[in-house]
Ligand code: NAD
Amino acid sequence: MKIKIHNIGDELGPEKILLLRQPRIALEAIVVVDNVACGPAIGGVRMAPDLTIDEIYRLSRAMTLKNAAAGLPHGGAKAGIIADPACSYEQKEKLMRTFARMIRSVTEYIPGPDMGTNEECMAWVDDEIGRAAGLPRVLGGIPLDEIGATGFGVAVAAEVAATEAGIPLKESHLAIQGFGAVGRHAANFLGKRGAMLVAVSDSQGAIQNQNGLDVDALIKHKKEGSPVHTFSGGQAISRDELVGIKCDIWIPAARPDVLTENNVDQLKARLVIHGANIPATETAEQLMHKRGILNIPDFIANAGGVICAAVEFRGGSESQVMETIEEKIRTNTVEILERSKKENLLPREAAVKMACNRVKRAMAYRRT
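Output the structure for the chain only; the required form is predicted alone.
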C-alpha cells in the first residue's frame, strides 16, 4: 500500500518522513528526508511553534533542488522541532540533545542550523551523534551566520539579476523583510555594492527612510537587542506596509509564504530575491511574472548556507566557502535566467527543471 500524507510525494521523494515525540520534555519534531541520490542529505533543523508536515516537506524538497542546483554531493532533507525558539537555554539544550539522539540511526541525514537554531545547537547535536554541519569555529566549523554565507549568496544573485531587470545596482533602493542572519548580511553585502537600504522589518515591526538607512548602525541596534522600528534613523511603519514600499529590489528573508495572491499586487519592486525558503506561493510568483517583476527563487539565491555547510563538512576553509558561493550562485543565476528566456519559462520553472534533471541523472546511477 502506498502511503501519502497530505498529498505529499512524487517520483523524487520523500524517502522518509519521521514524526518524533518525547512527552517527558515536551518534544515534538518532524524529519523529512526527501532524496539522497546525490549523496547524504544536508538540511537545517528549524524551531518554531507552528511547524507542519507540509511545510517541512516543502522545505526538504527545496533542499533537494538547492543542493542539486549547486552541484553539491548531497541530497535534501529538513527537520522541524515544534517549540518556541525563545524558550530557556536549558530547555533548548534538552530539546536539541534529545532530538539528536532520536535521529542517531538516520545516518543519511546531516543536520545543520536553521531558523530558531544556531551553531551552538549544532554543537550539541554533534556531541550526541557525531555528525552536524554549521559548527562553532572552536569545533572546527565555519559559522555560516557569523560570516554571512547565505546573505552573501543573496547579494551575488541580486547583482546578477539586477542587470537582467535593468536596475543599476549602485544606488538602487532595497527593502528587506527580516533582519536576522540572512537579511542583515544581505543588506551589508549589497550596501558594499552600492545599493541603498530604504526599508526593513523584523518580527516586531518595520522602519523606512527613502534617503537610506545606516546599515552598520542598524545592525548594531539589533545586536543590542532592540527591534528595528525603534531605530532613530527612520520612520516606523507596520510590518504589512513593507510589501508596498517603493523600492527596486525586495528581499523576503523571514518565514515561508509571506508573498501571496492577497498582497503581491502591492509590490512596487522590479526584482524579488528569495532570501528565505519558500517565501512566495506559486500563485504569487505567477502574478509577479505577469507584472514583469523578476523573481530569483530561493534554492538558487539562498544556497550560500548549505554550500558553506558542505565545504565545512569536507574540511574546507572559510576562503574556499566564499569563493565557492560566489562561483556557484553567480553561475546558476545566469543559467536559469538564460533558460527562462530561451524556453519561455518562469525563473522558478527553469531552476526546477535544471535541478530535477541533475537529481534524476544521479538517481539513474543508484540501485533500485
The other form holds:
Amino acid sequence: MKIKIHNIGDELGPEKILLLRQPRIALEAIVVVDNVACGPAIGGVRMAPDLTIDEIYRLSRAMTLKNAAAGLPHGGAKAGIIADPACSYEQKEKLMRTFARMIRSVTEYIPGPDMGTNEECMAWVDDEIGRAAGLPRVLGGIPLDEIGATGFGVAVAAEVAATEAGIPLKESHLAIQGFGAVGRHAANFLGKRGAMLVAVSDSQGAIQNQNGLDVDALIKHKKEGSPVHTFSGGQAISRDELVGIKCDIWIPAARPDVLTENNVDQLKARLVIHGANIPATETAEQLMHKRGILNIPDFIANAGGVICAAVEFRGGSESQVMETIEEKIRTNTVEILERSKKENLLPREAAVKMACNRVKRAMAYRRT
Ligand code: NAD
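Having displayed the form predicted alone, please output the structure of the form predicted together with nicotinamide-adenine-dinucleotide.
Once more the chain from above appears, this time first in line as the rest of the complex follows.
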C-alpha cells in the first residue's frame, strides 16, 4: 500500500477511514467520513497520484465545517482515488465504477466531483449505486461551474462585507487572482452590483486598467483560449504585481497560500474575500487583521458550490440554488462579522467556532 496512517482525529471525527483496494484494476482509494451529525456527508472524490490519508482527512474536516457553516443538513467527507486523472477514458470509467461499488454500503457518504473527476464520473457512480451529487444536466444535475454558483456566493459575501468595511460597492475597485470558474463569475456578479474590475491574473500573467476592464470581453477573450495578459483593453503586468495593485477588494480565486508574510504588506485593498481554498497563510491572515484589512474566510465565502450540490441532491431547481446561496451566505457573513467584533476574534476564528458549535449541537441529538 502507498498510504500511511498518521495521528489524526479529535472529538468531531473522523467516524470512518476506509482504505479500498482492488488490485485487478489497480484501484487504491481512501474515504474519510469525518462527521455525519448534521446529516449524510457530501464531499468530493479527488483523483490524483499522490493522495494521502492526512490530506483526505483535512479535506473531509473542511467539508464538515463548510457544510455546517452553510446550515446544510449534511456532514463532511472526502474521498481520494490514487491514480493519474489523465489515464485512459476506459480506465477512468473502470476506476470510478469499481470505487462506487466498493462504497455502496457507505450510505452516509454522498460523493461529488472534485479535482480530477467531473460530472461524467458522478454519472457512472450514480449509475452503480444511485447516489451522487454534481450530475450532468440530463440526469437532473445543475452544472455549478457553468451557472457560477461559487462565484455568485463570493459576490454575496463581498457585498455584505463591503458595507462592514465602509466600501461603497458601486464605487469600488476590484482585483481578482485567477479567472476560472470562480474568478470570472465573481467578476461578473460583482460587476452587476456596480464594482469595477481593475486587475485580474491567470496562470500565465496579469492585466490591469484603473479605468475598468470590460468583464464580458475578457471572458470572451479567455474562452477563445487566450491568457488575460494579452487582452487589448488593459496593460499587462506580472502575476506577482497583482497583490500590490490599487483596489478596494482583492479576491484570491486560484491557488492555496498565495498571501504570505512575504507579500501581504504590499496589499492595498481593505477587503479580501477568499474565493479559493486556504489562499492565505495563518500568519498572513493575522497580519491583515492587524492592519485592519477585513478577510472573509474560504468556507464561508466559497460555499456556493456545495450549496448547489445539496439543492441538486434534493431535486431542486437552478433558481432555488441561487436563492439558497444568496440567503445562506448573506446570513453567515453577517453572523461571523458580528461574532468576530463581539468576541474580538478573527473572522476565520469566529467562523470555525460557529461551525463547530453547530456540529456539536447536532451531535448532542445523536444516540451514543
Ligand atoms: P479553475 O481551474 O476553473 O480556475 C483557476 C484559475 O486560476 C485559472 O484561471 C488559472 O489560470 C488561474 N491560476 C492558476 N494558477 C495561478 C497563479 N499562480 N496565479 C494566478 N492565477 C492562477 O478553478 P476554479 O474552479 O475557479 O477554482 C479556483 C479555486 O477555488 C480553487 O482553490 C478551488 O479549490 C476553489 N473552489 C472552487 C469551487 C468551485 O465551485 N469551482 C468551490 C470552492 C472552492
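By rigid core we mean the largest C-alpha set that fits within 1.5 Å across both forms. The model shown is predicted, which means the values in this text are computed figures rather than measured ones. Positions refer to the first chain, counted from 1.
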Q.
If the two forms are fitted on the core, does Ala181 show a Cα displacement reaching 2 angstroms between the two forms?
A. no
(Q) Lys353: after superposing the rigid core, is there a C-alpha shift of 2 Å or more between the two forms? (A) no
(Q) Taking 2 Å as the cut-off, check whether the CA of Thr117 shifts that much or more between the two forms after a rigid core fit. (A) yes
Q. What is the magnitude, in angstrom, of the C-alpha shift at Ala362 between the two forms when the rigid core serves as the superposition reference?
A. 2.6
